[in-house]
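Below sits a lone chain in C-alpha cells, taken as the form predicted alone.
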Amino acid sequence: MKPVDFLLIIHPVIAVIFVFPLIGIVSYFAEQTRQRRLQTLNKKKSNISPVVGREHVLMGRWLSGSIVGVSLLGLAYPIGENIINNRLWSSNLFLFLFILIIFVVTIAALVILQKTRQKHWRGVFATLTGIGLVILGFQDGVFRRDNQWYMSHFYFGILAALLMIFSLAILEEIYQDCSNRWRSVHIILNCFALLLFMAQGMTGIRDLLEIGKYKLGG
C-alpha cells in the first residue's frame, strides 16, 4: 500500500471507530428518554436518570455534525486527487477556487449551525450546509454508482447526512413543540436515517473494494 493510499482509508476507518459507536450511543438514549417521557406521562415512578434527555441531544449533536463531517472527509479525497491529476488550479482556476469556497463555506455553516439557536439562522445555515453537501458530491472524481443510485454509498450517505442537518435545524421545535409533532418526525426520519446507515456499512466495503480493483487496474 502506497502512503496516498492511506488516504483512502481514512473515511471508513473514522467511520467504524467514531461514528457507528455513537449511532449505538445515540439510539440507546433515544429509547431511554422516550422511555422516562412514556413513564413519567403515566405518572409511573422511572428508574431512568432524568439527564438522559440531555445526554441525547448532546450525543445527537455530536452525531450529525460527525456523519456530516465523515462525509465532507469522503469527498474531500476524490475531489482532491481529481484535482491534482488535473493541475485544476492551472486549467480551470475558478472551479479550483469555487470548490475550495465552498468547502470551506459548508464547513463554517456546520459549525454556526450547531451553535445558533434562532429559528430563521437554523433554517439558512441548514440550507447552506446541505447545498454545499450537494454541490461537492457532483464534483469530478467522486464515485456515485449513478446508473444504480438505489443501492449506492453516495446517495445513501448524502441523505444520511442531509437528515442530520436537518435533526440540527428542528432541535429547538422538538423541545418547544407541546402538541409532539416535530418529535414523530424526528422519530421517523431517524428511524430511516438507521436503516441508511446499516446499509452504509454493507456499500461501503463493496464500494472501497471496487474502488481499489480499478486503481490497481482490475
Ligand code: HEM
The other form holds:
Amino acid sequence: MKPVDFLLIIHPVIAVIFVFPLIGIVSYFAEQTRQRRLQTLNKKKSNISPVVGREHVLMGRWLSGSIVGVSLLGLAYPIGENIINNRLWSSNLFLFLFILIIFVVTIAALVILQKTRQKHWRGVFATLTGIGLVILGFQDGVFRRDNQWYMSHFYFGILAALLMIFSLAILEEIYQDCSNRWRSVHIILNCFALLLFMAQGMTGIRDLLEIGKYKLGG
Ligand code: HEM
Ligand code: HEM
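Please supply the corresponding structure for the form predicted together with this ligand (the preceding block corresponds to the form predicted alone).
Zooming out: every chain and molecule, the one shown earlier first.
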C-alpha cells in the first residue's frame, strides 16, 4: 500500500467506524419511538423513556449529515484523481472551478438544510443538496457501473443519500401531520434506506477488493 492509497481508505474507514454504528443507534431509537407511540396510543403505560423520539431525531440528523458527507468523500477521491491525472486546471479551467464550486455549494446547502425550519427553505436547500450530489456523481472518473446499476455502490449510495436528504426535508411535517401519512412515508422510505446501507457494506468491500486487484494488475 502506497501512502497515496490512504486517501482511498479514508471513506471506507469513516463509514465503518462512524456511520455504521450511527445506523444502529438511529434504528434502535426508531423502534423504541414507534413502540412508545403505539403503547401510549392504546392508553397503556409505557416503560420506554419519553425522550426516545428526540434522541432518534438528534441521531438521525447526524446520520443524514454523515451519509451525505461520506458520499461526498467517496466522490472526492475518484474526481480528485481524475482532476490531477488530466491536469484539469490547465486543460479545462471552467470545469475545474465548476466542480470546486459545486462541492462548496452542496456542503453549504446541507448545513443550511440542517438549520432551517421553514417549509419552502427546506425544499430549496434539500433540492440544492440533492442536485449538487447528482452533478458531482456524474463527473468523469467516478466508477458508476452503469451497466450493472442493480449492484452499483454508486447508485445505491446516491439513492441512500437522497433519502436522507428527504428525511431532513420532511422532518417538521412528520410532527405536524395528524393523519400520520408523512410518518408512514418516512418509515417505508427509511426501512428501504436501511437495505441500501447494508448493500453499501457489501458493494463497498467488493469495490475495495476490485480496485486493489486492478492496481496490482490482477
Ligand atoms: C435508519 C434510518 C431511519 C429509520 C429506519 C427511521 C424510522 C423511524 C421510525 C420507525 C419512527 C417511529 C415512527 C412511529 O412513531 O411510528 C421514526 C420517527 C421519526 N423519524 Fe426516523 N428513521 C430513520 C432516520 C431518520 C432521519 C435521518 C431523520 C431526520 C433527521 C428522522 C426523523 C424522524 C422524526 C422527526 C420522527 C418522529 C419522532 C417522534 O415522533 O418523536 N428519522 N423514524
Ligand atoms: C452507508 C455507507 C456508504 C455510502 C453512502 C457510500 C457512498 C459512496 C459513494 C457515493 C461513492 C462514490 C461513487 C463510487 O465510486 O462508487 C463511494 C465510493 C467508494 N466507496 Fe463507499 N459508501 C459507503 C460505505 C462504504 C464501505 C463500507 C466501503 C468499504 C468497506 C466503501 C468503499 C468505497 C470504495 C472503494 C469507493 C470507490 C472509490 C473510487 O471509485 O475510487 N464504501 N461510496
